[in-house]
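One chain follows as structure tokens, the form predicted alone.
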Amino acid sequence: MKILIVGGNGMLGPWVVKAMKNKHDLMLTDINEPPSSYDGEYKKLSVDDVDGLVKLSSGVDVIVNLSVLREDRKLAFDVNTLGNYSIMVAARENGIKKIVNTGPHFQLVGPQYEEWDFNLNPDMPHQPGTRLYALTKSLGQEICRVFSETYDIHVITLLFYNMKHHWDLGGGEDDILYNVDMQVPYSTAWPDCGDAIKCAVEVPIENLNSNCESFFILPDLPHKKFNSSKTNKVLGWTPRYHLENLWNKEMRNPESHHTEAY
């Protein structure tokens, strides 16, 4: 398939390219120059350029939206909200039937859900709150929903929680001490994030329950605060890297090399 990856020069982009480069024809866009390690098709383009995106996506099978801007009020709205409008217009004009959108978990699970401790799931009503990042991404997702229902376009939104390098998810290296808890224990390894995008691109649309579906992308934790079973069942995504060492861990005394379980 021909895949257009918008915002492909960000932190997630290289992992998506690595997951899909041998199976699909990829074209990346971003506002910056391409990374030196990337030798594929690339176009310098802002996601809020409607006409440019319509022209560039002609002949594309799937658009993957990795674009994000968090801090600046106007630019965050232009990228996170109007960017989704541009993508959906491009899909409508070019007959593209699948969009893979991305965002943070809290564009759905905002402040009103933060005290919940069980079974937060991606089919709950959205409660993004008033934080700039969450609100602008949630507005963009709502634009996707309206287009999906009006023009019969399938939108898959992947909601991520705290990406980290897989070697930071519980250890293995002898010279690193894992005797303190992570500030945020819900973490997904970058390679798994790239694989999740690949699963969303490749899932048959007949497997989806509706034109607009959301999925949590994070490994399971014992107390089941977040329920990501839908992701495995529908998309077939299972993380390779898990967090067991963060709740079944050992405390090492670096002076005595004594290991004490706790």
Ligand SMILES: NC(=O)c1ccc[n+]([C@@H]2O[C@H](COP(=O)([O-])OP(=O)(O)OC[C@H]3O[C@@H](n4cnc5c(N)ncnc54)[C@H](O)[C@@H]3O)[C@@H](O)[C@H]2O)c1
Given for the second form:
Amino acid sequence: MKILIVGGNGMLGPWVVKAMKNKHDLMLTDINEPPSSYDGEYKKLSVDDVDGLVKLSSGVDVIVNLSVLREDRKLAFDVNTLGNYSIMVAARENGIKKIVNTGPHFQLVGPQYEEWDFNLNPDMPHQPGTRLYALTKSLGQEICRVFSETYDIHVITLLFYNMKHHWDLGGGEDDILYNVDMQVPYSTAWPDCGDAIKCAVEVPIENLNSNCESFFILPDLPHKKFNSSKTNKVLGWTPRYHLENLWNKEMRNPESHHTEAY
Ligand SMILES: NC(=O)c1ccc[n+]([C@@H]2O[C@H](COP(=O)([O-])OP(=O)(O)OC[C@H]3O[C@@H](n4cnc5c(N)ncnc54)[C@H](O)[C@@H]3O)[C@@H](O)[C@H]2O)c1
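Alongside the form predicted alone that was just displayed, please also present the structure of the form predicted together with the ligand.
Up next: the whole complex, starting with the chain shown before.
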């Protein structure tokens, strides 16, 4: 498939490219240049440039939106909210039937949910709170929802909490750890995040319950604060790297691989 990746030169972009480049035809857009190691197609474009995006996405099968701006009231609104408007217009004008959108968990699960509830699921009514990042992303998602229902476009929104290197999560193939305390309790390894985008790009639209579906991209935890079962069931995504080693506070010595409890 021909995939247009918007905001592809940030932290997540290279992992998405890595997950998909052998199977799909990728084009990156961003306002920043790609790293010199990237040798694929690239076009400099701001996501809120509606005409530019309409033109560039002609012949594209799926648009993946990785763009984000977390601070500055106007720029955050232009990128996180109006950017989604541009993408949906580009989809409508070019007959593109699937959009993969991304954002932080708190554009849905704001402080009211997160502080008090458990078994949080991605179909809950949005409660983003008043934080600029959460609110602008949530508004962007709402624009996607309206377009998806009006023009029969499928929008998949993947919600992440925090992304880490897999060697910082422990228990993976490198199995290095750490007597460090967790700074962020819910994290997903970068390669797993890249794979989640691939799963969303490839899932047949017949498998989706509605035109506008959200998914948490988080490994499971025993206390089930976040419920990611829908992600596995519908997208077929399972993380390779889990969080047990962060939560059980084991201390390992990387040289001897000797493990001792605190
Ligand atoms: N990194 C994390 O831990 C994390 C956690 C939760 C959610 N997310 C979500 O994952 C997605 C990717 O995040 P990331 O970590 O790669 O972010 P990032 O800030 O590293 O990258 C964002 C990219 O968007 C680009 N961008 C900014 N303004 C733009 C514009 N006007 N037009 C086009 N591109 C523009 C930036 O140049 C950058 O390359 C975002 O939706 C973000 O909300 C990330």
